[in-house]
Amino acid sequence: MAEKKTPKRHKVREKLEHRLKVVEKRDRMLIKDFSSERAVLEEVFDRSTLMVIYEFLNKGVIDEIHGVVKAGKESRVYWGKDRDGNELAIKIYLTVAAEFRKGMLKYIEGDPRFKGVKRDTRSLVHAWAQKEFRNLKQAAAAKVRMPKPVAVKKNVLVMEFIGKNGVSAPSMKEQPPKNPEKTYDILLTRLGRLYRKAGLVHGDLSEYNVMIWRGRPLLFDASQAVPLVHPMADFLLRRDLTNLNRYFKRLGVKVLSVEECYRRVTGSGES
């Protein structure tokens, strides 16, 4: 089996090496120019990112890389596979988005896990990738259904792909749940487990960050999740619950009040 897959890895490596040569040539041309124009050119596959991908290929973390399945201002997500044919989501955070840097700070500051992180953009982006990886690990340990983390280095995060054959599971925004009452209840239960067992608040919950996979909801995009000791944790939880209620109320669900949701998630109303 390994021999059959070797040519595939060689082809991927050849493409990466070619891209790396292009980047090096561009760097030589731009050696005198460190202005914003260079930042615009250094999009997803800069030299550092290519070297991380190459390392993951060498170690067997990744065996195949295919096209983009999700593109945003902050990151690109590629579909890939490991040596066993398991589907992977390869998330590459952009290291040049200035607005992204501003948005990160409020979630990183106050998180004791990243107390000593530097404030330059690249360091913050690397910390952000580490943050999502650690949040996913904590969620997995608490048996909260989210994408399982596989590996992380610098601005590259490898995790379980939710979907099939490179087609991502739809978000609730794209495909509302068939049984919204049950889905609402499941999500409140999972937020409670995330809070009480994993010690985390999602922090950016909406219909955009919940997938419907095999008929059940699954939380994703955990990079902004914060520990309970974070000074914004309470505010973020209440905002998550407000967003959840707003969405399901539109679907005709008789939602609980935000305070009732809060007590259910945190367990503060239990004896």
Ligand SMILES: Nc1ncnc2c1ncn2[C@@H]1O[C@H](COP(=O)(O)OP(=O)(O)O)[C@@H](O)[C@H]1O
Second form
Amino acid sequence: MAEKKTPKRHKVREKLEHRLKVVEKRDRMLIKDFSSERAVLEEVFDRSTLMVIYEFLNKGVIDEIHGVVKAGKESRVYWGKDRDGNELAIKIYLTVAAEFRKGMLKYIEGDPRFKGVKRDTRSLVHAWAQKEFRNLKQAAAAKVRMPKPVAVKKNVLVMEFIGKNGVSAPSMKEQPPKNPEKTYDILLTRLGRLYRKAGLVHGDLSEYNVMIWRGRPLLFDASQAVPLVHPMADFLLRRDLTNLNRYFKRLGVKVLSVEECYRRVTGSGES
Ligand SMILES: Nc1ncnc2c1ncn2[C@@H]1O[C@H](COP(=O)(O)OP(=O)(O)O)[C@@H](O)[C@H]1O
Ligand SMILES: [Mg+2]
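Take the protein just shown as the form predicted alone and give its structure as the form predicted together with the named molecule.
Full assembly next; the chain just shown is listed first.
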């Protein structure tokens, strides 16, 4: 994947990763004080990203931004609050994480909502954040329970925080459901709604992208979800269902066949 990297880029990346690590350590100790948060933010993000965050703060979309909930290679999720004290998740895609450009491209190409998007890394990362926002909007309109989208600009996505007091609800990976049969059934119903009412395939379904919240499963991480017209939609749906079955089979659930799941989700009568 990264064969073509020049030594210089390697170095920059190494440096950056080191800085991220240092910052992450500090983030854990972070408290409400925005001035110290600003110092940290400035180390991680470029000017453009900072401007977006400040704009959200000025407009009151965000009232407080606290420490990092999760720092991945491609994005960082921060915990924040709005003016009414509602908890927010602020997902910031790193525009410097150019390696995932290739990975993103195939999900954006073939999505008619993103026709004509420029191919430079920055534009693609912005489209990626937009895509997650729009997918969450479509899901909400179809009444599929996922984090509610609040705002998006450039590479910054603000959404409902799933969890409490800055602690995210556990993923199914971290905390297997107490009632696997029922959870499996609910997930198939949700995927069906997502498919038929929202016109979307999740595309990255696994126990890592389902949280257990108030005893029920909740799908999230929708950046790679594609509309049904996408050439990969069918393949991705079958892959999602295969992952789902693998996970629940391990928990002892008598799972349906992937084809049965497929029919249930898509609502297609014939095989
Ligand atoms: N809306 C949210 N509410 C609470 N925690 C969240 C939310 N979105 C993401 N997280 C936390 O951040 C982690 C990474 O988020 P995710 O959307 O899966 O990003 P990635 O694309 O890096 O997989 C999640 O596993 C979860 O712990
Ligand atoms: Mg994820």
